[in-house]
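Take a look at this single chain in structure tokens; it is the form predicted alone.
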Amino acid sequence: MPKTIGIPRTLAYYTFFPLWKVFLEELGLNVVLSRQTNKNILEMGVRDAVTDACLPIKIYHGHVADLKDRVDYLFVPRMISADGRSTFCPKFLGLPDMVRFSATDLPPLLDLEYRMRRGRFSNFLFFQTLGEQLGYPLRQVSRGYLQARRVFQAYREWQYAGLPPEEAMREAESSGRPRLPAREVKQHAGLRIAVVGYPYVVYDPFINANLLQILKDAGCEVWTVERVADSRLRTMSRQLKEDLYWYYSNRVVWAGLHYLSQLDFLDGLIHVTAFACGPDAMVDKLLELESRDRGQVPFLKITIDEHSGDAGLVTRLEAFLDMLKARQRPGLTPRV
């Protein structure tokens, strides 16, 4: 009977899950996801994680607890780098150790170093090592890697076209790459809001009190980090004297600069951040100052933790939208 690999539905899941899932399934393994984040998962995470961990790390521990009795292995890679240019934050780097020493009765962890570099085949070593660890021959590993790369590329293109991660995952696996141009920009009568933040905060509706859906229900057009082309992010990176140290932080800042460079398009910028996130303290201040200096763009910071209430967030968001409506400009299309 094929082994079952458990993948927590949070953190790097929102960026890399299709790559991991397709590869493991091509080897003939069963991939099991933890349940959607909920109150029980949060409570288990708060119980197991160290007290000074940020909310996303606590949530991750809860997803591990949700999975551990249902799988043969837990996939907890040590995330080092995804671009050969920056690293993930220290808690990503130490995640396998935090999980191993905080939780009990765990199945074996697949905790290889995930140190990606540029180039079509430069990332193959990780998958080769993972396949060898699970006992699969090189030919099968190579075939699985190539298929995973194809689906992953389609996934990134669907995200760029505007689909949220889980919908983009389904489209990538079922229909491959988008058949139409990557994005079809239309005139939009509502507010145009850029929502920037780490994907595991922006796209998890439990953590952020369903922020994206609230904006869409209010008639807003929402633009996220994933809707900015990588080439454009690299262009924006040259506006700073130096990169930040952290992969996700760089992407958030560069995407924020991209949207702030289009003042005729943008109505407002929202930065979603988790309480006690060290890198985000720098990211948030940088975005706030850039919003002020680039034409006084309305800026809202939403900070979430395990004690955040939906009512307070909704009230702040409604007040922000009311303010934006008073100064809304005619609809224009963005440069992409």
Given for the second form:
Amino acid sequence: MPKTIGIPRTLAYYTFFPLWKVFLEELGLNVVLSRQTNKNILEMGVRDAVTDACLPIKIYHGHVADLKDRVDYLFVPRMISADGRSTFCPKFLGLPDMVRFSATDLPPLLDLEYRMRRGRFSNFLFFQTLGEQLGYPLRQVSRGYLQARRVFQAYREWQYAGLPPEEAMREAESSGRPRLPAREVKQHAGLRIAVVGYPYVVYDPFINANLLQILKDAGCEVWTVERVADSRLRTMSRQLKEDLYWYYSNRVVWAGLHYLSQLDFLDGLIHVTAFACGPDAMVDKLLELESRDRGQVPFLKITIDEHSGDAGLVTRLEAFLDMLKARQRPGLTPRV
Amino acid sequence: MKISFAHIGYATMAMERLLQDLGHEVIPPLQPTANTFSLGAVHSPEFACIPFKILMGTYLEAMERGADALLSAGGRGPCRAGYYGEIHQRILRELGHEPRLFFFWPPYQVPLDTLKKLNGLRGKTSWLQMVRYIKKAWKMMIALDDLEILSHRIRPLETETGATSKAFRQALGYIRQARTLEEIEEASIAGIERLHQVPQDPNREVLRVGIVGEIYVQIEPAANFFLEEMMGEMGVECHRSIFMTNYVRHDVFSRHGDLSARELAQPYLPLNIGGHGQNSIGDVVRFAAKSFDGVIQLAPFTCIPEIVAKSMMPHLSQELDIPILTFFIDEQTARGGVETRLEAFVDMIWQKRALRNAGSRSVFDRAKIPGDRGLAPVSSR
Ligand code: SF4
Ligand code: SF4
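Return one more block: the form predicted in complex with its partner chain, after the form predicted alone shown previously.
Then the entire complex follows, led off by the chain already shown.
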């Protein structure tokens, strides 16, 4: 019987899952995901996690609870850095410890440090250590790693081309890299809205009350952080005196700045943030002030919490869209 | 240049002296009040941590009083404080203020940047003279910390409520008047003597409670509703884990922070997660090892590292058999609420003490634990 490894379906999952999954499966392990976030998971998370934690961390605890009885190992890597330039939010840094001391009856945790520096080699070291821990020979580990990288690359490209994470994963695994010209910007009759925020907030329909779908149903074209090229993000980073210190936050700010500069392309910018998120207090202020200084692209902040399912969010969203429609200018040409 | 800076507990006085010595006109920051809290909160992001909001309020008050330059500092990641300066400045600008900002990061990370900013502050003073002034301010900080520590020891023994606080304020007055190194030394001795004159009952049994948590809400008594004074008057001796002087030694001039606390935290939280999160864990272990009666964790609402630390507190409390009380502080926290919870906590640990006196156990080999970081009051320094 191959061992089963459980991966909580939130936080860094949205960015790195294909890399982890393909690697583990290439070793012949059985990868199990927790269920889609649902009410039960939220409740378990609220029960287990420390009261003052932000919603995404609570939900992570819920996913752990969902998995713990049906797997041999829990994959809870300590995400420290992904670009050698910033770290993750301190809650990511302490995540394995939070989980360990908040939940009970856990299977063994795979909690090794994910600390990327420049270059690919450090990435390999992570997987080498992981393979070693699980008792696989180097040759098999290397093969698995190469395969995982390939799929991961394709995944990023699919996301860039506009697929949401889960679809991008499916495509990357089944058909490899996107063959079409990476991106096609069509004329679009409705509004173009950029939604920036952490992937685990933007792409989890349960916690954001299905925000993206609501926008799509209203005829909007939605653009996210993942649809801005890394090179473009780096360019935008030079507009700030100082980087923020957190990986996801930087990407949100940079993407936000990018979208704010797309005046004749974009109709509005939405920042989605979780209740009591520490880094976002900074991120949101930066975006708000930048958008006010530039004064062209309307800006809306949406804070989600345990009860965002209610009507308030939808009402605010509708009001925002109405306002945008009233000022919509015809004949816009895309500039990407 | 009319310069102001954040109010940082009693060490404010030393900062003020230093800047005056350098020839600046100083707008001394006011101790934060409820007004500062709300002024800061209005102009800060909702989920900014309370130190950010208090600083915001303090700066705005200083600008109203004519300041045109601000001095501040913060670590450079992984937590928020290092980015405070940038955001504070942007918000101030938005409100129509254009202060010159000197924001210091730890010198070992950005040595050139630090020198440049120091040079900007130096004015006409020579570098050598500046070093002398800094040394003097440092002596002053030590004297201030010594006095504060001593006041925490004496207050629970006082026979007349409020006598220690009164003596302490007088002692602070001595230091404020001291100009030269010698005068500081004299003032320090006089202050210590003044505190010892407080009528005490040396045989009274007192509780010992350790205080851990985020630095600003620890060292600025106005941010924690003068918790140590409240506790002292309830007959509790407080041992705070962070004072300005040990902070400067551990975190400003070295890259590793307080090693012993970090080491003690290893089994629970092996990584520095920014702020003083790891210290909070390590210090709980230390206080437990020294058979303290309880620990209080002070943290700003939404403080990232302290939330991580708090998630381990129930486990630590059980494993090490030490009661822990956490306060998350924001602009809505009321003194009354804090006091009520403190009273209940103190009652609880008295009962526990009574049980322990009846027949005790200790989970530790005490010899293995590194020493107390609290600086013992030594007048000869
Ligand atoms: S970045 Fe914000 S939402 Fe994400 S874990 Fe940190 S505090 Fe929570
Ligand atoms: S340690 Fe806490 S209070 Fe300090 S900057 Fe970080 S979140 Fe704010």
